[in-house]
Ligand SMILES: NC(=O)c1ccc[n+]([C@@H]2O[C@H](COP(=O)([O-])OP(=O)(O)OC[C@H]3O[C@@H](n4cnc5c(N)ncnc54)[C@H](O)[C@@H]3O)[C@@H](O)[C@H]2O)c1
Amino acid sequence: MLQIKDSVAVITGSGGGIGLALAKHWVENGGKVVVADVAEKLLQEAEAELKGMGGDVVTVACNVTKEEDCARLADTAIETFGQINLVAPFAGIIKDGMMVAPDRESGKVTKKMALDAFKAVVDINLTGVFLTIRECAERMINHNCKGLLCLISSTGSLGTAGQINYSSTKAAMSVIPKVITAEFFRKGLADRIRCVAVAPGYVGTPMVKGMNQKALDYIIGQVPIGRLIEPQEVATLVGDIYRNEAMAGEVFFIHGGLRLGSKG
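Coordinates of the preceding sequence alone, form predicted alone:
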């Protein structure tokens, strides 16, 4: 069993939401954290909060779509703490919309998802994850670190209407752990560096809680446990997977029993 105490977590998208919840969980359990986000104001706020908890924290302004930023992020972790034990590439965005949207009256397509909206989500949610874990894994191997690459998928990976961009990236997050585990197994690394994904359902982030109340009530009505998943519950799951070295190459859902209907 691995221990969080004194281990080093690199977390992108950790200026808020699930990423910040994971950073707090790591600090609460004696771990050290490299907090990365593209929003510098959120970084400053997160740093102040985590240090107020007594955390050993360093922040990095990072655009995960840029190779040089991801390399600098990984180097900062090694230079500051000497190791990387958890990599949590949690930076992500949504730009929802139907691929094509016919008009109700004419039946003709009047709107369609813009290429920019599709590519923006793929760039951050897929390419950004690839760059983050590639750069961090390289340093982990070269510095003989032991730990976990933990991606964040979603129940959206099962196919949600209006999210062809987002769902595609989250489906990718579900298969990448299998690919990396197989590659690391071939190279004799799978016992040192594991890869998994966690797949939350509807999580009670500030953005979700700030939705139109009618829409939020509808969402909650689809969840068997009758509420949103708390970010802290996702963070706790990541911590449990980190500790348990038998958990590798798989996707772990945390959705309160949610099942998507035929209309997504």
The other form holds:
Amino acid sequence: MLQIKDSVAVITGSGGGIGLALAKHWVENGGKVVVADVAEKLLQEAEAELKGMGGDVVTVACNVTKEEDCARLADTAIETFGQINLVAPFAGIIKDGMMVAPDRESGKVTKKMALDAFKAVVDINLTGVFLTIRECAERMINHNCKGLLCLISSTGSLGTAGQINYSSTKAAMSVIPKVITAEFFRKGLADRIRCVAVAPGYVGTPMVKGMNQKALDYIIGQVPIGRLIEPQEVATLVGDIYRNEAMAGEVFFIHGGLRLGSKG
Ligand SMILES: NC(=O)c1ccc[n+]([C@@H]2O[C@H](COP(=O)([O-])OP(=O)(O)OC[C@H]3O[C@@H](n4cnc5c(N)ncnc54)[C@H](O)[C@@H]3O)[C@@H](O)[C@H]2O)c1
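Could you drop in the structure for the form predicted together with the ligand? We only have the form predicted alone so far.
Below is the whole assembly, all chains and molecules, this chain first.
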């Protein structure tokens, strides 16, 4: 079993939402945290809150789509704390829309997803994760660290209408743990650095709470436990997977019993 106490977590997107909940969970359990986000105001607020809890915390303003930012993030973790034990690349966005949307009356396509909306989601949710874990894993190997790369997939990985961009990136999150685990196994590293993904359903963060009430009511109506998942519940799952070294190469769903798959 690994212990969170004195371990170092690098968490992107931790200015808010699930990333911040994970940062708090780490601090509550005696861990140290590198808090990274593109939104500098959120970063400052997160830093104040975590330090107020007595946390050993450093913040890094970082756009995960930029290679040099991700390298600086990983370097900062090593320079500040000497090691990296958990990498949680949780920065993510949604830009929903149908790929093509025919008009009700004419039956002809009047709207389609813009290339920019597709690319922006892929850049942050997929390329950003690749850059974050590549740079952090390099330092973990070179500095003899033990730990976990914990990606964040989603129930959307199974295919959600209106999310061709988001669902595609989250499907990628569920295959990357298998790729990395196989690569690390081949290189004799798999017992030192594990890779998994957690796949939440609807979590009560700004990403979901920002929906209109009608859409939110509909969503909650689909969840057998009758509520949104709390960000802290996802954070606790990540902590449990971190400690338990038998958990590797897999995707762990946390969705309150949501019936999965596309409903059209
Ligand atoms: N909320 C949900 O229901 C849910 C469900 C499944 C998976 N997820 C995933 O969990 C992760 C966190 O989502 P959340 O709900 O906490 O969202 P959130 O919007 O509350 O937090 C996302 C954070 O990422 C940051 N960010 C955005 N672009 C960035 C960039 N280029 N570089 C660095 N930081 C950037 C934002 O500033 C924000 O603080 C995302 O990857 C999301 O896809 C969320």
